[in-house]
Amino acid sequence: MKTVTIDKNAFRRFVDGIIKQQRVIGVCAKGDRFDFEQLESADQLRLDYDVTLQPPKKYFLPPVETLLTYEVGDGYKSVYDDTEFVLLGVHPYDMVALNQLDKLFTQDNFDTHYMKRRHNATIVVCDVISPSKNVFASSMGTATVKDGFDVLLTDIGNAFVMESGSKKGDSFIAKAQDVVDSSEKDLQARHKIQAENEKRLNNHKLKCEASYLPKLLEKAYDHPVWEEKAKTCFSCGSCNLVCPTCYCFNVQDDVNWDFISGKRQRAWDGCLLDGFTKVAGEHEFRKKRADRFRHRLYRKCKYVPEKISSQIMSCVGCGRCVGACLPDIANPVKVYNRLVDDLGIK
């Protein structure tokens, strides 16, 4: 593995000689939002952003896929996107989350669908240069990342210094010209960056440790807040949709008019969402929404990391369901910090 340091002008051309070879997909401006969207030119290029309408998610789990086609006589046909691609300008904190799917997608049942994009994508992840204002990341530990992605890149001002994560990066970086190899001066620029980024990240600060508030939730089942939050709630399911660890999709079969032949799909779906639980019978499970509003921070900050065995946990910090959520009910700082109050630290 590698670090080098490219400065700006180079680097500029470089993303465009990138383009020119394969797709390349991009944090783009939007107005005065961001997202990720295929570049056609390095001038596009915003790695100065605060944080993207969608997680980069989308692209390993798209919101509507077709798994598979099928005919009558003929069986069924799995269908896989074989397209390779750069991700350029993935975050740390949904660099996070990615890891995260990864386990869960290759747990119990591999999805081939999920692992056959994540093979095929090339990651290049930006230490953050302008905090968003509903960033928490800091309080989750998901300020700065240290694996899972192919190339670390950090802005020391006039340059970026690039850091391969894998042979895929290595080879990534060796299509740079005018590289040179990292100073000890661009290093310790680097490490000023991400040990303030680690700090600063915190618009919304959690009262405890991340790491206790599985524990914290062990004690707080009936606690009173979900109902209080849950009664502004319009089950929307804006705060799932713009989450960068969510993975719940429902799968359904769409018969072509000539009742031959058809396609399986699967979409995104929510936990927040009425009839999310709703199986035969009509017996729904969660049916009340402050059963699935305590839901949604139970599954974040208890349910997957005991199912993944990770100390870090489901809600990264990235601050998009405070944005996306209209009765302005959906901080789980806001939550969690009211629970430490009522319950304490044990």
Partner chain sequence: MCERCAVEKDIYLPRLATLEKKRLMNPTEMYLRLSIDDNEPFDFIPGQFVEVSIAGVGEVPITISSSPTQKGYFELVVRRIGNVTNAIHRLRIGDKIGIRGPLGKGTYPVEEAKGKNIVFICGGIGLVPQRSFINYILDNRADYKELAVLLGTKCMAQRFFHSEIDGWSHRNDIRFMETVDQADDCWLGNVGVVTTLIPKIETELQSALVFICGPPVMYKFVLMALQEAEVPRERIFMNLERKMKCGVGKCGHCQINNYYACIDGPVFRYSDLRIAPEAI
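Can you return the structure of this protein in the form predicted together with the partner chain rather than the form predicted on its own?
Single chain only below; no partners, no other molecules.
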């Protein structure tokens, strides 16, 4: 696998060339903020962004997607979305999140709907240039990423270092003209940026090692913090919606006008929403807001990492939920630090 350097003008021409050939989704400005959008020209691409409004998970697990179509009495047919695309400019913490989703959707039972999209994607990660207001990826060990990407891009000033991480990445890079093998100096420049990011993407500082969180939570189930925080929770589910590692969904049937055919769809759901665990007959297993609030923070740093045996937590420190929560209670670091203060380490 190759590591090359490409000057910024050549990179722009390279991206324009790819846009002509296939669907390219990249990070664009949206007012004074940023989000992923389909690119029409490389000029729209903003690799200096701080954080995107939405995480990239929607390209693999869309907010609403059709799983099956049916005809009454005639059975069901799988529906797949089979178009190749390039996802350009994913930040390392979001790549870590996708790596976790990959494990979750292939573990126990293989989800062909998610995985088809995943395999149709060429993911180009770019190292962070402008830290967002709420990022804390350094605390979570997700400020840089070592695997999962097809291409890793680092802005070293007047050029990008492009490293391939897969066969798809090799063929992507092979399409670029005017590239040179990265010099030792370029690689050092990249190393410096990555080493700095591992420290500076830290606007909320976790008071313990991230890998200690499952142990910390083991002792914290009945701590008053859940009630205290959840007192002002709207159960709006925004913290679920913006999270790159939230993947819970609902499944529903939709009937066509002929009343014979229709489709089965899945749509994002959120464990903070009232009714998430409600069964027929009105019984609800996590009825209290505090129970649902606790569940999300246990999923992020205990249940899910333990499920996929991951040293890295499922809160990847993107900070999106911090900004999305109106009553300002969703910040995971504030909750975990409070637990460290009260329960200590060890």
